[in-house]
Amino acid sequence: MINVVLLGAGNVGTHLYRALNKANDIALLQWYNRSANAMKEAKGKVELTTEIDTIKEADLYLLAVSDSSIALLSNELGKRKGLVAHTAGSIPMHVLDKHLNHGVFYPLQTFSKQKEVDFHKIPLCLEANTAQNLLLLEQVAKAPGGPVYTIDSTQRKALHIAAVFVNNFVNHLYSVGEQICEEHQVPFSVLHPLILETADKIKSLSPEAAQTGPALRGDQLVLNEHLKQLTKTTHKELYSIISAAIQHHG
C-alpha cells in the first residue's frame, strides 16, 4: 500500500482526491489545503488539515497547487523522506531540488470541479530524479487505470504549450462562436455535433489532413463576407489571423 498526502484543493487537487480515494493499493493519508471549505466533500472520508506543520510522513506528497505556489509550499514542507512531486505542466522538476526525492505527476487534462472526469482516459506524464522514484510514481499513476508516459521537463513544457493551443485557445473559440450565435438568436447547441465530429475526426486523420473551410480553399469572397458580418473588432482580428495561419500552415 502506497501512502499519499495530497496538497491543494483546486480543480486538479479535487479530482486527484476523487481518483486516489477510490484507487486500489493507494492509502490517502491526508488532504491539505489552506481553506477547509474547499475540501468539504471529503469530510469524514479522509483526514483533512489546514496546518502545514501537521502533515504526516508519507511515501508520496502530491503538490496540486498553482504554479506560483509550488516553490513556497515545497519549502514549507521542510525535509521529507518521501517523494515530493508537483502536478504542473510548465514548471520544471528542479524547483523541488531541495528534496532528496522529487518528481512530477502531471495529469494532462482540463479540470473543473463541477465536471466529473474519467481517470481511465487521462494521460499521466511522469518525471523523477531517480529510477526508483519513477517506479513509485508509475505505481501510483497506474492505480486509476489511465495511460502513463515518461516525459522530461523540456518535453512537458512543449506539451503544455500544445495543450494550451488545443484546449484553452479552442475553448475560447467556442466562446466566440457562442457569442455570435447569441447575437443572431441561434442556439449554440446547433454546433455541438460539428464540434464533436471535428474532435473525433483527428483520431483517424492528422489535424492537417482534417482541415476544411474557406481559408483552406482560398475562398476570398466568403472570407470577406464573414469579416463584414462580424461586429466585434476582436472577432474580426481572430478570424483574419487564424485564416492567414491556415493558408500559410507548414
Second form
Protein chains: 2
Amino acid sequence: MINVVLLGAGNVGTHLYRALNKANDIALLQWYNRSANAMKEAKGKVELTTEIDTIKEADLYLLAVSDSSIALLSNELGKRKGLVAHTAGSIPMHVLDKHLNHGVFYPLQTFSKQKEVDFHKIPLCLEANTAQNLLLLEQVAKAPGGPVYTIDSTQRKALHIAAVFVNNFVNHLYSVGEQICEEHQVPFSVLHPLILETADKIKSLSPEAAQTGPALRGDQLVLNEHLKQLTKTTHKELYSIISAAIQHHG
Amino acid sequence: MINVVLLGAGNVGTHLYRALNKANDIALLQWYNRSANAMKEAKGKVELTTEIDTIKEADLYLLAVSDSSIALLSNELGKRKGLVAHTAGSIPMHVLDKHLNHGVFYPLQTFSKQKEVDFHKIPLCLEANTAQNLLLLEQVAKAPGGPVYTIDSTQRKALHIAAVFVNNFVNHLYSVGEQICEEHQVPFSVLHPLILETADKIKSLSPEAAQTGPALRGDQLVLNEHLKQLTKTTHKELYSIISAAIQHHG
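Having seen the form predicted alone, please provide the structure of the form predicted together with a further copy of the same chain.
Next comes the full complex, and the chain you just saw is listed first.
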C-alpha cells in the first residue's frame, strides 16, 4: 500500500483525487487545498486539510497546483522523506530538488471539472531523480490503468508545447468553426461528426498522410473565394497562414 | 424503390457506393467512372460503366466528382428527366440548372479510401430546386440513417469554410504536434488521448467555454518560453498568431 498526500483542488487535483480514491493499492491519507470549498465532494471520504502544517508523513506528495505555486508550496512543505512530485507539463523537475526524493507525475490530458474523464485512458508522463523513485511513481501511475511513459524534462517541455497545438489551438479552430456557423444560422452540431472523425483518424493514419482540402490541392480559386467570404480579420489571417503552412508542409 | 446512378469513384464516390449499395430502398442501377480500375471493388455487384453515353434513365444522378468536373460532367450527361445532384461543399446548386430537376447532396465528412466510415453518422446537407426534389433527396439521404439537414447554397459555402477550419486546419495542427514529438523522440501516441478528448468535449461544451491554456490565461512567461523552444519558423508563426486570436477571442 502506497501512502499518498494530494495537494491542490483545481481541475487536475480534483480529477486526481477521483482516480486515486478509487485505486486499490493507494491510500489517500489527506487532500490539502488552501480553501476547503473546492474539496467538498470528498467530505467524509478522505481527510481534508487547509493547513500545510498538518500534512502527514507519506510515501508520495503530489503537488497538483498551478505552475506558479509549485515552488512556493514545495518550500512550505518543508523537508520531507517522502517523494515530492509536481504534475505540471512545463515546469522542470529540478524546481523540487530541495527534496531528497523528487519527481514529476504529469497527466497529459485536458481537464474540465464539469466533464468526467476516464483516468484509465490518460497517459502519465513520469520523471524521477532516482530509479527507485521512478519505480514508486510507476506503481501509482499504473493504478488508474492508463499508458505510462518515462519522459525527461526536455521532452516534457516539448510535449507540453505539442499539447498546446493539438488541444488549445485546435479548440480555437473549433471555436472559429462555431462562429462561422452561427453567423449563417447553421447548427454547429452539423460539424460534430467531422470533428470527431478528423480526431479519430490519427489512430490509423499519420496527420501528414491524412491531409486533404483546397490548401493541399493548391486550389487557389477556392482559397481566394473562402478568404473573400470570411468576415472577420482574424479568421482571414488564420486562414491564410495555416493554408500556406499546409502548402509548404510547415 | 428509388433508382440511382452514381458518377465518380474518388473518396466520396467510393464511400457513397458502399452506403447506397447497402441501402434497402435504393436500387443502384449503375456506377460510372472514367477509369474502371477505381470501381473494381464493385465488380459483379453493380453495373459498371466508363462510357457516359451508356448511362440509363434514373430517378437520381449523383455527381460525386471533383469541383472542377461537375459542370463538364453535367453537360456530358445531356438532358435528363431525373434529378441531377452534385455532392460538393463549395459549388452552388445553380451550376446544374440546365437540368429541369437539380439539387445538392453534400455529405459533410472527411473521406479516405483507406479508412471505413460509418455513413449513418454522416450529416447529409441537402438542397433542391423544388419541394418535390428535396423530398426525393431526403428519401435517399435517410437510407444510411444519419442526420439530414436542409442547407441552402450560401449556408453550404459557409459550412464548407468552417469545415476547412475544423478538419484541414485542425489536422495540420496535429501534424505540427507530430513533428514536435518526433524532434524530441517522444511517441506521437502520447498525444492521442488528448486529441480525442479535445474533440469529444464539443459534444457537451462549446469550444469557447472549453478553452484553457497559457494563451487564455495570458501567461506571457510560458508563451515566450514556448516560442523560444520552437525550432521551425512556421511553428513560431502559428504559435503567435493563434495565441493572439485566443487572447482576443478572435
